[in-house]
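Single chain ahead, by itself, as structure tokens, in the form predicted on its own.
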Amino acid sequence: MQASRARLFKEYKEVQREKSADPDIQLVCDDSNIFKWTALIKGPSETPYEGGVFQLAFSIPEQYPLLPPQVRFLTKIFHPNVHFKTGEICLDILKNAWSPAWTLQSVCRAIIALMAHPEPDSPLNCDSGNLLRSGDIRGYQSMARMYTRLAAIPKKG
């Protein structure tokens, strides 16, 4: 437990001396508790996530870095890898691929990665995947452009 507060105190010092870095990702620790996260990023260009921003959901275990944050979307998104109800990201580095090397800030910037280069064949979101799959990367794009105007474009005024 010490190693994992010892550790994320580090990534927090990190996170507030390189806050105008890494101008895509905006990481927050939960005031009362470091084992909460919440991060803003936002849609890679050239994606149908572009001029979306969206929030992620950081909940570290006790026994981090050695094992994985869990990290889920609080904002709606289509999209192949990300359960359309809960959020639940399907990403290798957040299951069986995960080292102690990555940090919160490493595990947000593969997330962008993901958003801009879904994995059809191993779908949460069976629609997406399966519009993928059969080659209609317009009713894809289209979907995924919708739903990031419905919520994640922040609304003016």
Given for the second form:
Amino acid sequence: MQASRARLFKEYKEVQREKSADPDIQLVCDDSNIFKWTALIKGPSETPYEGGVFQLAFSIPEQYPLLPPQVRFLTKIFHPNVHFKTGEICLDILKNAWSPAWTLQSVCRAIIALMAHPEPDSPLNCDSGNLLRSGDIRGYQSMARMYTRLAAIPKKG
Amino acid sequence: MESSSGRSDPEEVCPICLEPPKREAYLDHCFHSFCYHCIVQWSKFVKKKSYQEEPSIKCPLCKAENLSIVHSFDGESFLRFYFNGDSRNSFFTSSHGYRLQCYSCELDDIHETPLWSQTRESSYYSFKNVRLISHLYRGIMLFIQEEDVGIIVHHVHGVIEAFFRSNKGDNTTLNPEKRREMFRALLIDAAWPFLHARTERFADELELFLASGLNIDAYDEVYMHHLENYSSSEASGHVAPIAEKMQEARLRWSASVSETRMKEITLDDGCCGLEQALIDPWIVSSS
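We have the form predicted on its own; now please give the form predicted together with the partner chain.
Zooming out: every chain and molecule, the one shown earlier first.
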């Protein structure tokens, strides 16, 4: 418990210090609860998520960093490894392959990498996975782009 | 200010707590460094979660499989924590574990006690000691952390015995200090190829054991008393009277030995600086 607080506080300081280091990630800690964080990540370029800003919710267990944080998308996203309704993410490092050397910042980077390189063989979103597995890259891309426009790009005017 | 010094160079912080490493420890294969506490805690957590006795853990940084944690590196020697080190079914008993702790703490304080200064002059390095072999067994086993050390023990023991034998004839030709130095040099030569940087410490322990004139159990008891007193009285600057404890232990042991046995023993001049009546008869002198 104490160890997780100390470590999260350390990460918080690091995030404040390195604010401009990674312009694609903006991590914010809940003012009243250091175990709740929110992140805004930019959709990687040359993907259907380009131009979108996606919100992630972090819920950190008391045994962190022995246990991984729970992360889900708050912004709707069409991606084979993200549950379309709940935003749950299927990513090995958030489950079995977790290591305490990961930080909230590096988890965000891993999620951005997952957005650019979907794993259609372990889908949480079967529609999206099936499009990719059947080789319909165009179909997947246009669906993903549509949802990015609908949910992740701020409406003008 | 902190931001400049604490600027997280990934090489200088423990990747688990993100602080500068406390009691720096390394994994034996990839040599990534962590706080000792952090990496031990993680290895225990992984072990508990996997429900099986894995002899290795993956490095949190590079996923290399590692068998042990290298820690307490003091510039010369280090200790290891094995991930499969379940003390219940290994050859180490709890008393071994205790000795291991003794070896990893500083000996300086023992060298400065009255015990050492009193017995240093006695010629423990000149005479056969029947208990030597058991002390050698345990010492070498712990220093090397292997069970099968018989051949090394016999080697070192043989060298010491030969020294005792060669000393019998010309007791008077060398002064005691010279002979002690010779004894120590010989011991270090014999043990160095196996113990490396830990040889000096091994020699310290062996000399202290021989000088004490006690058997293993009594010696441990005194040693333990000393360490406990030392750690509890460190703040007040009071040093435990280890010589008194040694004498108490001697009394207990000598009381258990028959009178006749006592008479059989011939004591060489200056063999022991302590009262002869208190001398533990289990020291068999060379005569």
